[in-house]
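Okay, so here's just one chain, in structure tokens, the form predicted alone.
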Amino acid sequence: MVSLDIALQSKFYANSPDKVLGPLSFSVSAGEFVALVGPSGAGKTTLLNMIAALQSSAPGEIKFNGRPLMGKPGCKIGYIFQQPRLMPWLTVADNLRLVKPDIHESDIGAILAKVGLEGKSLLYPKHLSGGMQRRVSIARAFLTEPDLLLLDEPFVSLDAPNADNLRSLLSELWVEQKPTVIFVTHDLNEAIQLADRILFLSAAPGMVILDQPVAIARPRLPDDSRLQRWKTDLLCDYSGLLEGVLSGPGLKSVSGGK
């Protein structure tokens, strides 16, 4: 497991005076599941890519276990994208071997059984449904037992039953391995079901306007009435939150701005 400390100044679009992010400052404890919720264009994916060193960072520091490691975190990072990103010319088993080339056949069978794809190792992605492809991407991410897992709206565009099943699967695998998780979503219901804390971002440039613990005992099921009560109370206290504006009784309006 790995702790993460973010202390970044503003991030600008390439060749543009406009900010996409920041400034940002927050920490994630080892083994914690944190969701990022904010409007489109708030820089959520940009932040994940900076943490994973897939694009240049903003000025400031990203620390892993208290150490600024300049894009070489010294820990295993898993990343589940919006699309499964499977290689279409490779079988399911060979897609898994991309992240663990020396994996034994028995271990492939074991991880596929965990994600509900037992006996599917020799199929190609074109023979899998969208939900099954997402299961392969989840299996691939957890196969390396990552210290830090980044997820960028992994269940977007799926129908409700598939999305519910995959959220449950993700939660089970997280409880089993306990990686530190940063989960990007537009879906507040999803964030409440999965996360220990929710960081709400302003509209662009994205800044944290509310850091809200989710004090609801697990397990949490989609139809759990506690989740809806929690959501209703939160949005009553902070109107405009999902639009990236923090406002409510006794509060001045807080947003990103330029």
Second form
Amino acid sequence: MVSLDIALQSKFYANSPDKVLGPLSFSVSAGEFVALVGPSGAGKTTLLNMIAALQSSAPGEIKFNGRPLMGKPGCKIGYIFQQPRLMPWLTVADNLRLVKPDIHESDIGAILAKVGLEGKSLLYPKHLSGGMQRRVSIARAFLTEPDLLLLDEPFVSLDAPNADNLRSLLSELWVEQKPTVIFVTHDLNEAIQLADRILFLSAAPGMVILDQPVAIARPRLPDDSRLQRWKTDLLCDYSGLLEGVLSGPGLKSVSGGK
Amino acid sequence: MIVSGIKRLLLGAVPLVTLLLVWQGAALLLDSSNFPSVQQVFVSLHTHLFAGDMLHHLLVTLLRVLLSFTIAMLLGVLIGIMMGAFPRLNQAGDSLLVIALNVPALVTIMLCYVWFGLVEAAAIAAVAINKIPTVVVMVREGARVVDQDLLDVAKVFQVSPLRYFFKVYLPQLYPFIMASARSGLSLIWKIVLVVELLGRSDGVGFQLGTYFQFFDISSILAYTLAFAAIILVIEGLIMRPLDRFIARGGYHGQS
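So that was the form predicted alone. Now I'd like the form predicted in complex with its partner chain, please.
Every chain and every other molecule in the complex is listed next, the one we just looked at coming first.
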């Protein structure tokens, strides 16, 4: 497990005067599940890519367990991208072996069984449905037992039952391995169901406008009335949250949290 | 499965049989030693194959083709990857590449023979130098459009450099390498014949030159037929299985 401290002054798109992020500052405790919710273009994916050392850092610092990120991943990272990003020329088993070459055949079978893909190890990604490909990408991310798991809207464009199944699967695997998680989503219901804490970002340039702990005991099911009530209360207090604007009656007590 | 295979074979044979029939008809009509009939060419092929030294010359040419092909592919892929991956190197080398693409094959061959002598190494080098630029161009295009998203997966999961190259990077270039290999093989064997004609004392090119001096068109066509048959066998036994291997998982390269 790893803790994260992020303090960025600003981040610009390459060859563009448009600022995408910052100033931005927040911390994530080891083993914590944090959701980032914000409008399109708020720089959520850019932030994940910077944490994963896929994009160059900006003025400021990203620290892993107090140590600054130095151009390569600062710990064992699992990343579930918006698209599954499986290598089309590798079978399911070989896609898993790519990230963990010394894995035993039986372990491949076990992780595939866990994500509901028993007996699919020799198939190529093109033979799998979109939902199945995402399951493989979830298996790949958890296979390395990451210290930090980054998720970039992994359930977008899936049908509701499939997305619900995958959320439950993600929840189970997180409870089992307890990596630190940063989960980017547009879907507030999803964030409330899964996260310990939700960070709401403003529209570009992305800044944290509200840091809200989700004090609802687990397990949390999608149709849980507590989740709906929590969401309604939150949006009553801060009506413009999902548009990236902090407005509404709750603004007066913003420092106190919910 | 078998029926469809037979159908495919028959479909492929139709144009070939038509060509042979037209050829035979034209030869009968013209009745000239400069336009031998199909039958005469096959008789000549049989004679050279079993009573002459055709096999030796075919083998010599084939070795030259394989050697220069391998050198051209290795160097071409290496330079192509470097130019595709490093824009500054590409900028620096681009004008040189355009010149290399446009230098006539004949000039390269002559210069190699003049500078290095009428030796085997000069012949192989001349062929390879002719082919390398076209391989570079095709592989460079592939290296420019590698899927960054897939490379990012390997970076995030800290895949070792060797696995990164062979399992993630190179497979994206296979369709481009394969296309350049395909076009390369047909181009190289034609250049090899010129090289042999100009400066070697064996090989199919040398034999063609000899038969040309005697206006022995039957022998020229017999040699051509024999070497084309070898290329067809290479295509069937090596290129097509490689194609199938590359297309496993339905990957045909970035669009």
